[in-house]
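Take a look at this one chain, the form predicted on its own, written out in structure tokens.
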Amino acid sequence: MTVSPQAIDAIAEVVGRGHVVTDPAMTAGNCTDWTGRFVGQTPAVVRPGSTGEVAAVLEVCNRHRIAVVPQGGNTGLVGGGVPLAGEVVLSLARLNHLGVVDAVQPAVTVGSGVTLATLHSHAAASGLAYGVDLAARDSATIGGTIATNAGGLRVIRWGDTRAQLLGIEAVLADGRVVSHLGGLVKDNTGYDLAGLLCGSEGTLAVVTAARVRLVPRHSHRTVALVGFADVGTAVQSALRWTTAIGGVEAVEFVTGAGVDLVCDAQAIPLPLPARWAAYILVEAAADTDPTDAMAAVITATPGVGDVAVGRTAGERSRLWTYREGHTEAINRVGLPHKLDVTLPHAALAGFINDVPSAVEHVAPNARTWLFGHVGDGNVHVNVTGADPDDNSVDDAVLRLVAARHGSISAEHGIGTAKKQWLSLNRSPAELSVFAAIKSALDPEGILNPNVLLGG
């Protein structure tokens, strides 16, 4: 995309020349996604410092028909936050203001550039917590998680990002600001714009701030990592534990091969005395110690192998490493095809067992790595050894998901990577409604135009 010097000058007048970066050496990090699979280029990275500046920048871009990709922490995994078609990058990192925590009606207003880790610390200082957590917490931003409706590790207790939103502030493509940050628990005054913009991947408006719900911060927390001889027993046990263990917040699945990979990458020992085909990590939190109650449920479960329990912060962190270390370890093997999907609980174990064969059928030299949030049916399918541009792997996996009545995107969004398969989950009528909404809010099509429906 060609952007005129006059347009760049107009944008620089809004944000200051120092916040318009045009040197390709300086913008390269904004043009590559976390996996390295999706790489683009941009004429400029623009860094507004306020909602007013975002509004003024978008007014200029809309007037000059300049396409814009909003970007938070650039931790996306589906090519939705990088300028693959030469768009201007609108970095929201400077929108990092933190409001005062309301401890009576637990909530806080934060800027879209605030990272999850920062919000967690801010809430903790008031004895509260934020319900969404991801392994990329140190980089992922509130705006980015709203754009994709991120779920993460604790959906089974607190819900996804959409469930946390009490209000939102956003800028439309033409520079108009919509702001509804009152945060009332019950507010039935028309369309739910926060719910609409959450998960829209920056295609409808640019979120600049949000009022988010906070949740109790429990004083006791226990993690158990449990080995199983087969995937089916592991999955079925995990699904039972989501309701049988009081205060459960996370129920995660990894394979023996994945744990071996993490151990090799980080030079750490196996977590249990023996190697197991599958592992379930479960975490519970309460105002009293949940360890004994958790142990009673786990030990009474048929098929349980070795168990490691973490009660202190250090012990818990060590056990979580075997789950959260997967993404980095897989990236060391090669550029992965990353496909996050959701399956009905009844189909989950069968899918986990069958998907490696489906991948091998189209890419014999590829390797499949599986892990995820098994408590809510979410599996992260990672495939290495296949050409990054070979979509046959994606096609095989996503069609297998659809055939088993699952969703082709659990929490990463559609982005560029999955848009050609969106019709597997959405009907022509739904897609036409999506297009009508996009046209109504962004008639010139400047906001992330190559994501979701575009391109």
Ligand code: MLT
Given for the second form:
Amino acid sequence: MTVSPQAIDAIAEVVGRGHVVTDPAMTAGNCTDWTGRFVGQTPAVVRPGSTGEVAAVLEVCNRHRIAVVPQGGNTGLVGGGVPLAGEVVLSLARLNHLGVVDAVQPAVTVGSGVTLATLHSHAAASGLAYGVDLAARDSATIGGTIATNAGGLRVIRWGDTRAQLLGIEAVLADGRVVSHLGGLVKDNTGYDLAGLLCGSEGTLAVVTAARVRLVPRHSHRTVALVGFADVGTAVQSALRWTTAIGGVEAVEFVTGAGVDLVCDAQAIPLPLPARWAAYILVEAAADTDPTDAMAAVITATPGVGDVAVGRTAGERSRLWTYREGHTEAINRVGLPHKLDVTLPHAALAGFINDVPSAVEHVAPNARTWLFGHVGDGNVHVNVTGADPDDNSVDDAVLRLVAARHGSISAEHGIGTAKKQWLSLNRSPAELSVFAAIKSALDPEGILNPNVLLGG
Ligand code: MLT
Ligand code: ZN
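Moving from the form predicted on its own, what structure would you give for the form predicted together with this ligand?
Up next: the whole complex, starting with the chain shown before.
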């Protein structure tokens, strides 16, 4: 789309000329998603420094019908945060205000540009923690994780991002500010705007701040990495451990092939004495050492192979490397089709077994990589070696998911990558409600118009 010089001038008047970046060499990073699969271009990256500036910028954009893509740390994986149709990028990075932690009713208000890692350190300084964590923590922002309702590693204990929200401040498409940051745990005063905006992928409003609950920071934490000879036994054991292990926070799945790939990428040895077909990483945290109780459950589980245990921060992080190293190691193989899905627990092992042949059927030269948050039913299906523009792989995997009553997006969102398959999970009646909400909140259709329902 073309944006008139007058509109750019009006935006620059709000944020200052230095915060309107138009040089393509400087905006290239904002126009390419993390995987490299989604690449666009923009007339300008606009960097407001306050909620008031976001409001004034949106008022200008709405008046001039300028499409806007809100952007946080640009760690999204479904092409939902990059300007694929020449939209203006609204970077929220400068909204990095950290409020005072309330330790009595554990919560804090933070700007949407604060990174997850910064929020973790801020909460830790008050002896608390934030319940959402994920590998992209150093770049992913609170605003971005709200826009996508990010899940990550600790959903089985603390829930997804929506479950952390006690209040939200956001700017509507026409520049009006909606703010409800009082943070009361019980607050039944009408529609839950925080819940609605969370997961709306920047299509309904631009989140500028949030009040989030904080959780206890436990003094003892243990990680175990366990090898299994077959995927089915690994997955069934993992699902049992989500309730059998006290204080369990994470139950993650990787395959032998995925671990080999991480070892190659990082030039590190295999994690266990033998190579296993599947591995489960389990982490527990408590105020007393959870190691013995955790070890008792693991060793009593039929089919368990080698086990490595990490208690110190260094040992734990060594074991996590084999899980968290997957995303980068897969990207080194080639541009991945990233299909992030949830299956009902009873269907999970069968799906993991069957999905590689479903992919091979439509893309014989492609390679399927499987890993993820198996404790909550979420598996990341990554496919390399298929043309980035060839959607037959996506189609085969997402139809298999729907046929088995799963969700085509567990935590990454719909973005542009999955919008053509949304009707696999959502009925015509639901989609018409979505469309009505979108046109009520954004009648000119300027907010991230090409994701979720649009385009
Ligand atoms: C993860 O679980 O590591 C993230 O969702 C990123 C990814 O799927 O690659
Ligand atoms: Zn994930």
